[in-house]
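Only one chain is given next, in structure tokens, and it is the form predicted on its own.
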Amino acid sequence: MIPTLTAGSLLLRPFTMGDAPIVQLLVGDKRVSRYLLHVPYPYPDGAAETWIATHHKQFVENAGVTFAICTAVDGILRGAIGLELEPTQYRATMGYWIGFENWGRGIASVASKAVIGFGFDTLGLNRIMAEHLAANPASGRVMVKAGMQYEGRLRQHVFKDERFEDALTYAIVRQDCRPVNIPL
């Protein structure tokens, strides 16, 4: 079962089918979807339900984990964050989105730190990477605040909205945030 995490004023929990209308509304906003690597605009009806339906199987098969980002005080869905796992390599790719009305509030930074900690401490990962479109520097700032380091630009890496876009990559490895114990 997908766990629930607490991070400051946030609650990261499994999605339910009851979240689908809010997902549709938040991701269906062009201001949000234009920066998402794998989300089309317009966001098709039924896509939220289809996406949510994949989460349990993905987790059970050790392929990934996806969390609904909610404010703890009122339970309101603010966005999503997850890890796409490559367990044989002890690594994952992190992705997230936040509803437009919640941009600039630090939600993605707090959620990212919590998910990175979960990846290292609970899942035993060694490396977590993320990428964002070059046109979205705010996402890069989130990654840096979460402790990730810039690793490079992937030129014309993503085909989005009928054009090729550069993607910028960031990563963090376990030793960046945990003391390394070297036996004497």
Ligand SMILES: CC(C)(COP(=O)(O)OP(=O)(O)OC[C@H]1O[C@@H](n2cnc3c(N)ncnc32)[C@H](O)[C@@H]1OP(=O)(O)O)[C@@H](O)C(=O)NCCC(=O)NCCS
Given for the second form:
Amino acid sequence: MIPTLTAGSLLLRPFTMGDAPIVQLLVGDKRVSRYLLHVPYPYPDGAAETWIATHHKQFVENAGVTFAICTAVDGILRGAIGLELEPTQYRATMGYWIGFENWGRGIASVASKAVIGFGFDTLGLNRIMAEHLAANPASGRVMVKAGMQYEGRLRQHVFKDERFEDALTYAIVRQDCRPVNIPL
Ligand SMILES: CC(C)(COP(=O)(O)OP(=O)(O)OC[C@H]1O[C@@H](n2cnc3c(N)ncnc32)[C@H](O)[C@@H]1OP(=O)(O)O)[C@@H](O)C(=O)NCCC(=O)NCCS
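Got the form predicted on its own; any chance of the form predicted together with the ligand too?
And the full complex, kicking off with our chain again.
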């Protein structure tokens, strides 16, 4: 079972099919999908249900984990965050989106910190990576606030909306946030 995490004023919980209409509304917004590699615009009917249906299998097969980001006070769905796992390498790639109306409230930064903690403490990962389009500096700021370090610019790495775009890559490794355990 995908767990539920608390992070400040947020609740990170598994998606349910009942979330699909809100997902379609939030991620169907071009201002959000513009920066997402695997989300088409316009966002077709049924795509949210199809996506949510993958989450359980993804988790039990150790391929990844996806959380709905909700504000705890009212339970309202604000966005999504997840890790794609490469278990044999003890590493994962993090991705996230927040509905446009809730940008700039610190939601992605708080959720990222919680998911990074979950990745290290519960999943036993050693390295968590993330990348963003050069045109999306707010996402780079989220990565830095979550403790990730900038590792480089991948030139024309992404083909999106009929053009090539640079991506900026960040990562955090376990020893960045934990004392290194040196045997005496
Ligand atoms: C990127 C995104 C997830 C940020 O979510 P958010 O909840 O608004 O993020 P936060 O509020 O935690 O932090 C945003 C930070 O970016 C900063 N920021 C906003 N616009 C910026 C810009 N144009 N340039 C630089 N920094 C910017 C904010 O000031 C804030 O930093 P601060 O707290 O130091 O002031 C959200 O904008 C989003 O969903 N975008 C569309 C999808 C997407 O880009 N997903 C990530 C793909 S890599």
